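Take a look at this single chain, the form predicted on its own, given in structure tokens.
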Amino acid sequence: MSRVVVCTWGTSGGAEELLTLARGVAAGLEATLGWVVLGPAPHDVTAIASRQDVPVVDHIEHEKLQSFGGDVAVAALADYVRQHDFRVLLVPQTFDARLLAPRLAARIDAGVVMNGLGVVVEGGALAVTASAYGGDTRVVYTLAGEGRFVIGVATSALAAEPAPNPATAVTRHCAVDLAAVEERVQVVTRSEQTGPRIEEADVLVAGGRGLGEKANYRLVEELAEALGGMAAASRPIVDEGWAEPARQVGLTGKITRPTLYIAAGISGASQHMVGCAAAKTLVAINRDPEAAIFRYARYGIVGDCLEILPALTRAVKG
């Protein structure tokens, strides 16, 4: 029987999510779910697979697998690919993943779609509805044959659920050869970045090309303040420098899950929408009342941003 494999490294934050999205793509090719792990394991990765109906976890530990680094990544999943096959393999869409999931189905003769949103079984074959063009639009991809896939897939697009029957996971320690492997590119000084981090924040006031021009980026600033939140940014004021590259949100930035989103000048392109879709509630301003963004806020409100974001803070300092 042909495998469906879920593949994380690191935390197990989003592991939970693309179990759950794996468990329905297993079912529908009537295959066997597994979750390989590179390097250190999560603390509670038995209690995760236990709840995904998991039954057995394959964890590659190594020396050389203590940090992420592309070419031992590669080069441990295609040493586990000859042992173990697999029909389809799922990774969570991050920077990492980008380094790892191409390369990898270059080496193993795979298949391979980036962005992925959703994955779902229709007459046997696999659709795969992906963001493309920058985040502009979305495609939906037929993966037909018997051959081997890479899927990458934004988990804060998906919900993480628990299984009818639980199973109960063991884990399995496999070996890999990684002795003539060696990073080809070192990190001569790594980027830190201290103090709150977007991703953690429970209120985000995001900012984007409405707001016109770099100064009126304080505006998102004085309401995450207010609010007792951050500031955060779409991807085109960022490029444009309006504000540093640790506060953006979407697909090719930061991946949030706030109480409270608070979208000022955005048009809710699907590339930023992965990054905040997971937000409780959502609220977006803007002066377009066809504005993408408006079909997945909760409360919408038709202004110019540059005159609500004031009255906004002045309304919460009471």
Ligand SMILES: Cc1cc2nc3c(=O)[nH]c(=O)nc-3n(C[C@H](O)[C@H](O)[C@H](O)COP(=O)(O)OP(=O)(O)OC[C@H]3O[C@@H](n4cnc5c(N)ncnc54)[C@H](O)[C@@H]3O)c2cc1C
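Definition used throughout: the rigid core is the maximal C-alpha set that superposes within 1.5 Å between two forms. Keep in mind that what you see is a predicted model, and the values were worked out from it rather than measured. Residue numbers count along the first chain shown, from 1. Compared with the form predicted in complex with this ligand:
- The rigid-core alignment places the CA of residue 270 2 Å or more apart between the two forms.
- After superposition on the rigid core, the Cα atom of residue 287 is displaced by 2 Å or more between the two forms.
- In the core-superposed comparison between the two forms, residue 54 has its Cα shifted by less than 2 Å.
Next up, the form predicted in complex with this ligand, please; the one we just looked at was the form predicted on its own.
Chain alone follows, minus partners and molecules.
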């Protein structure tokens, strides 16, 4: 009988939600449900497995798995899969999952879908809903055929429900051979941020490519300071080095919820708006009256931000 397996590592956060999803997939495929834990097992694994009717938790423990590393994790799972095959392997969509799932799939010749939001079985085939184009749209992949699939799923959108018939879960220790594997990328120091964070700021003034050049970012900083807030930025100007990465707002930056968000020279791309749409009041300054940002803004100023920012700063300072 084929298996639907959830794989987790680190904490058990999201595991129960993913197991609930996996239970439905296993039922649809008439497969058994499994859970494999890589590295140190969280204390609540047995309790979660029992609630989710997972009879056996496979625990892969090894001294090289004490913390997550892509090379070791891929090798461990590839070895595990050689011993215990599966039809569908579900992983929580995390940063680590990006280092693990596609490489594992390539190693074991399986298909892979990342950024999944849901998985169902329709007419015997797997249908995976996933976000695409940086979150701009949703797609549904129909995974036809009898092959194996590795699927990354965002667990924040899932709900955990206990199984109607809970199991009494047991743990099976699985040995893997990692003798020849060494982590190629070593974390030497982790970046540390000190001081205030834009995620916690009440007032943000954000600048975008419309500022024209690096020197003009000070206009954003000056207005932010006058308002007692913080300066923020769109991704292109962070990429250009006009502002620090910790100031980037958006999908690949910070999600902010200020009372006031002033966006200067920012077009309003969806990937930026993800990070500021929760602002209570959004003010946009853009010289293009058709700019998308005006669709989100409570107040819109059509004009040159290089003139309007200093004028606002003067007005605030009185």
